[in-house]
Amino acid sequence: MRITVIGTGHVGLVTCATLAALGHDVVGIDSDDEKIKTIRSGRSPFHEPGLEELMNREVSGGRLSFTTDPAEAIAEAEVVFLCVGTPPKTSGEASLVAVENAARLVAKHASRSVVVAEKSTVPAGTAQRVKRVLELERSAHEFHVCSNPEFLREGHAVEDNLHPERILVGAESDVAFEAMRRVYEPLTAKGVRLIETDIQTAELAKHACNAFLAMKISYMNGIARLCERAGADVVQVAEVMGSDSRIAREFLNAGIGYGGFCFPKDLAAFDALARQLGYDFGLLREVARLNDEAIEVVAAKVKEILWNLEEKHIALWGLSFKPNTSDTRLSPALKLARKLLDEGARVVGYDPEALANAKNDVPDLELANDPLDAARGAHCLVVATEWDEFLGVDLAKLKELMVYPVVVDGRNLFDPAAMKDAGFSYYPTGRPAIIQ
């Protein structure tokens, strides 16, 4: 099929690459000149695992391109989907200018009927909003509107697109409906289930799921806390919640609290939503509040170990808000960097693909080129994302370099066992510590 996919972010990047890889003659359209020159030069924007491989491999083939102009992009598509941002307001509600600037080019350069696919995580009713715009701009053509939400995970994208667990699509046309399985006809044929609704529904799961997700994290980072107090094992009570089928081991690890532009913003959107409707759904800032909790809990104990954090050197493993990403928007780890360097710290971060976005968010914040030049006489070392390669440092190396051998884990990183037979005074996170 001739594919169009607009905004070529974290989510429209992926879509075009593995939606050309799936067979489909795709182009890529940004108003972003410096972006579509990164791409068409066979760079992606950001840390992607095998993104750019993809991407490359679908553009040598001659399935996939990439543009700034519209009508070039959009004028023989027989779908369209829209990946634009859908930034937060002040209030929490989901900015939705980039989504009908999107649904006015399709109105504008389309040459047929066409298909237009809301991917971007938008509240229900979006779609009929769209519609609107369309049939007010172009009533010449016939629009059909879907929803069609992503559920991929930063780091693993690309996977979760070629080998997703479900695909939901919502639509009200035999058209849409029909449009949706040719795209994807390439996996369903493989076993994976298509999931078909009214278009509400599949907006509104959309958000259901997100925030149903930050919750397990959140309500863990609660468990942790009271771990902390019983002097149980946060971890050994993930594993015997996650042995329960009704409940799952995934998004069960408690930390420093989820992090990213989704959860963020989606819980937010969902709560406004939910009072435009006239229902107070309390529970989801009950989320939000527990996760920035998690962060102030990490600051709180680095500052009780070391007393005074003036004139004190911190070590920061992990930048960005996850591994397997460059992405650090919301990252709770620079949340927390923020917090000690106006405590007077001196932070020194590591991290392996966020350094440059990282130091650009806080420009303060001392950038190391490794995770022991990092340490290099340092009074505290933070763990605030989990990336494996930090379970590859010698602590041994680690400890000779440090001044005082103190790990602060807010990800429960590490083995306890191996921290104190390595001389370390450990301090994770829900789990006893370990003072030496």
Contents of the next structure:
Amino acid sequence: MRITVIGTGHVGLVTCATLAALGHDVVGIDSDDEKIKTIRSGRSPFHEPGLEELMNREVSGGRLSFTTDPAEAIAEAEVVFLCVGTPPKTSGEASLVAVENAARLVAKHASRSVVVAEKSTVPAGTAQRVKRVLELERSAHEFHVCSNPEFLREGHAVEDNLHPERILVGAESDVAFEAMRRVYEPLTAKGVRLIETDIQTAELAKHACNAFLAMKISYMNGIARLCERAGADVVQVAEVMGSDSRIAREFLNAGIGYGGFCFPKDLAAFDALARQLGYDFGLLREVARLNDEAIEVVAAKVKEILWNLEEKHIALWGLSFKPNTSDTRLSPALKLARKLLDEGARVVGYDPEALANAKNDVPDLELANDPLDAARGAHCLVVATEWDEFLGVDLAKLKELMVYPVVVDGRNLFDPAAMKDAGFSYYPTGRPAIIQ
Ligand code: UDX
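Form predicted together with uridine-5'-diphosphate-xylopyranose (UDX) structure, per the form predicted alone context:
Below, the chain from earlier opens the complete complex, with every other chain and molecule after it.
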């Protein structure tokens, strides 16, 4: 099929490359000239495993191209995916200006009947707005709007798109359903489930999924607070809970909480939508409160251990919002860094991928080029993101070069027994501390 993707950010670019890999002719369009130049030179503007290779393979194979010219990109498209940003306003609501503008572009440049698929995460009711914009533009062509939310995790996005657990399409016309069935036929032929709903159900289901996952994390962070008070072990509690298939083990890891550009913003947008619909969904705000509290708890722990933070050197391992990404947007690690810096500590951070972004976000943060360097002369090491690389660090060497052998593990990355054997005072999250 001839497909156009508007917006070549994280979701858009991965969508471009993977739809081309499924055999479609895809044009990616973005108004950001620099971004398109970067992509055209064969580089992805962000780190996503497998993306650059796939993108370049499809470009050389002739199925994928990129442009800043909407007229050229949209005219002959059978399906246009809207993958533009929906950033939060100060009220928490999602800003939908880019969605409206993208819809207008489609109306202006389409030279045939076209299916418009929302992929950006949007509040329920957005498709009806998109439809109205398309009608108001008085194009001579027919538009069929549908919702096709993405379920991509950063760091696994290519994999998630090529081997999804399910595909969701919400539509109200057979034309739209038929087109989307054709788009995903290479996947459904291999047994991937395509769930078809009305449009607002698909829109709402996406928010419901992300809010539920965030709730699982915050629930476990609440359990971690209880475990710390009762002397219980939250990791074992998670194992017990996760062995119940109704609960499932994923997203039960307590720590310094969730970040990134999806969960915090989607939760706020979902809460705002609920309010607009006249329903006070207080649970969502409690999920966000528990998430903020998770950072406070780690900061308080560090303060309790080190007493005054002025003139103390704290090593911070992990700066991205989760492992295997360079993304630091709303990273709990950086929120913690800011807190510790505000308290007067010297904070030296290390991250395998996110150093440049972290420096940009928190200029006062000092950076090291490897984990041991960050910890040299430190009074305390805080693990903020659970990169595998940290598990390979020589614990004896680490202890030797720290001033105090103290580790606060905000992600329960280390094995407490190994930390005890190595002679550290070890403070995990929601598990008994080892003080020596
Ligand atoms: C998420 C959703 O998983 C994805 O389906 C959606 O389309 C976009 O948002 P992503 O933001 O890439 O994806 O990250 P994810 O892997 O879900 O992790 C989100 C945050 O939760 C991270 O900060 C992570 O560290 C944290 N997390 C995750 C926990 O604190 N504990 C857990 O048990 C799991």
